[in-house]
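Form predicted alone, single chain, as structure tokens, below.
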Amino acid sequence: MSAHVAVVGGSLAGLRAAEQLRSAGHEGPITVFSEEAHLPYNRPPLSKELLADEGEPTADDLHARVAFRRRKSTEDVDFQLGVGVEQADLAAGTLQTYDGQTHEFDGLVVATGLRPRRLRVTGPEEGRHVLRTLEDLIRLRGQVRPGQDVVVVGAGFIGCETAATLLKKGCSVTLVEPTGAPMNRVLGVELADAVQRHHEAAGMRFVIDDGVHGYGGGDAVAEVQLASGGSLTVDLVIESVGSVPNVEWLEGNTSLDLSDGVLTDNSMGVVGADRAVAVGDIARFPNPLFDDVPRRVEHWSIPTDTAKRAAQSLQAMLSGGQAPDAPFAPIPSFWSDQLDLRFQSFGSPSLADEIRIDEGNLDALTDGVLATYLRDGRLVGSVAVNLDPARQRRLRDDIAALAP
């Protein structure tokens, strides 16, 4: 009988894994287990276009706008929607779902991704939001009104995108970030400071180097209490303070390293398991573009890149074929739209110990800026702000040249 592959996680990573398994020659059954009630969809528009739009669309309406096209090769893939996996026994090849059912598998794809980190502070729950799923978006859209005071906690890329969208909708927006200027971990201090000045000129407010101690209010949040002792009056709070890998369902398998996502080798095989691979931002793998240190990468491009390599590896494990031996060296990339700025990055800027502003003026970001990131004098990344697409393609080629 053909090997049965279970894909746990029904977002982009799970979809790409199923597609790539078919491309790699797997003809056996594939079952995708997804906690969400929707077929896989594109998440970046949640903090931008879908949040910006007016009206009261249903979840189905919104899903139709961002759903990924179902390829013919995966028409026979069984998507179990609304069926989450509670635990797995990798040695026995079984999964236990929350509905009490046991499912057997021959090969496993770990694609459960991330969930939003929540602040552990006191205060009411009503009026506190995160933005990761369509349901999160619908709850937020149902409460946002022009003229409201909104606090976004966390000035990373998602937090800044959300703040920019709400500012355009007529809200008064304050970002609270305890670690410095917005997106500084990736951009570096100089460019991050310039972005803060740009956003402030558009009306966005920042509370920097301060955190949230708690929330005040009756039935709903009406006040953000800061660690410094100050406070902010609010109608809504959006927490954008990072993510947590969804690995709890694997914790019974003591041979696995789940300290930060799922540790894999360079071919995306799960370390400490047979016939198992991991894909997407839950996978912690070494990338020889940079070094041999395993890292998770939370960029939109990574599910597609890792799924292709993981499918080839798993197919070889199941069929006794030859696994690919060329180094796997995907190019991390991301983009972000905020007000009138378009960021595009290639590589891993956060690894840099030196940052150069090679083009443009930091006081005129809309005219175009290029920042180059180096470690020990070697290129590791770039960030382009409002540069033309042809220039961006050349930046990608520069990073690709690092491949072994």
Contents of the next structure:
Amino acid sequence: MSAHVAVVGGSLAGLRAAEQLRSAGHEGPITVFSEEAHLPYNRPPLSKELLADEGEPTADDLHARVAFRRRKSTEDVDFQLGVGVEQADLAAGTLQTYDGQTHEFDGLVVATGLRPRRLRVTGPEEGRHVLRTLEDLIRLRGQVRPGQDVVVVGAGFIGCETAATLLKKGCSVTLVEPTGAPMNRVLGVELADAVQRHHEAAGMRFVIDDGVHGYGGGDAVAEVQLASGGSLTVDLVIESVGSVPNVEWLEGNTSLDLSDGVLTDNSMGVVGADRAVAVGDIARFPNPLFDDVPRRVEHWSIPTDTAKRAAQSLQAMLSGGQAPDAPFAPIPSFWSDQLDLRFQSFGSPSLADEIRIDEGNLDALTDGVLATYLRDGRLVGSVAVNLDPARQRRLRDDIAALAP
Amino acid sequence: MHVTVDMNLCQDHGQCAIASPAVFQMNDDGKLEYNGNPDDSLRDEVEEAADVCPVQAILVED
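Switch from the form predicted alone to the form predicted together with its partner chain and print that structure.
Next comes the full complex, and the chain you just saw is listed first.
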């Protein structure tokens, strides 16, 4: 049998899904439908090395620096670039692309990921940026100059990375965050406060517990109006206020649970569909490392982890073979580079009800700090700041040991 | 199988050393050391190491 698999979404998740389908023994045609103009590329450098670059690279130069290598096994995968999917009928096995074409498929991989959430506020649109795609980066690079006043709205990890890069580039940077110290939802208040002090000492400014009420200016944003009544003068605004799952193309399939991404079972099979799996940060799946609550995980490691299991599951669905029955318990992991700090996390710190600073001094983060996160007295995660990378294996093994 | 790490890209994240400790190690200075010609039996874990590298610095060739 030569089943046709449609992969919808052409970023890391879609690429890994295609690779892992081949590894799982799928020999039939694979078509990847991607709204993006470029072959899959690595996003983390966008807010760091590529934003920091002082040269004048072209769009192709920038893409070449972050494009994923193409494996031999996926040379025959058909990447349909700039071809977004408008809707899909999972029961019928058909999808419609925005160019008006209908395509049939036997199996489906949902890999459409997330898009940046936007603030709904008044004022000019020009001068407002987000940073998720290469096109976003190119637009931002075209406008940002040393010496400018930049406001980053949202002090999560991406917001803080972007702010750190722009500070090093010579901009004057203010972070506006309505809900407490930077990254506190993950790091916890104590460590987040310490990171804020560290970044402030380097020249970053924070406006905490205040939000954006609107933007002022003529053709372009020149002022950020704060909810508290104050205001900030700006040349550029970057909004980094979370993400929205791209599920609209699936909404005609009423058997699916699309309330927060796409609900899947523990083997990444889409609940309410027969021959569909979901991969990456759009997938809401239970992880037995922690409990049976399905959650989306917005870490870079998740597309690679979930693609492997999803491909095995889909291959079993299509071939009638045996799906793996061991529990799927990927270890969430992320890193973040900000100024002279490197964060490395394993597990799910945000689930914690108790946080211990096990090593180091919060007033000397560069010397190394280890924070341990517990729920009901049981380990759920760790965050290492500037610790020796040789220690990561042990920290990861501690989380792996949570598997039932 | 031939493994090359672009040391201009490598930032010593150490994820490869977790995925394939037989081929990649972080030394006492926190720097990467690796075996450029590992046995073919290690292919799966070496490819996983290449996949999980945050800066995609690892090239695996036949």
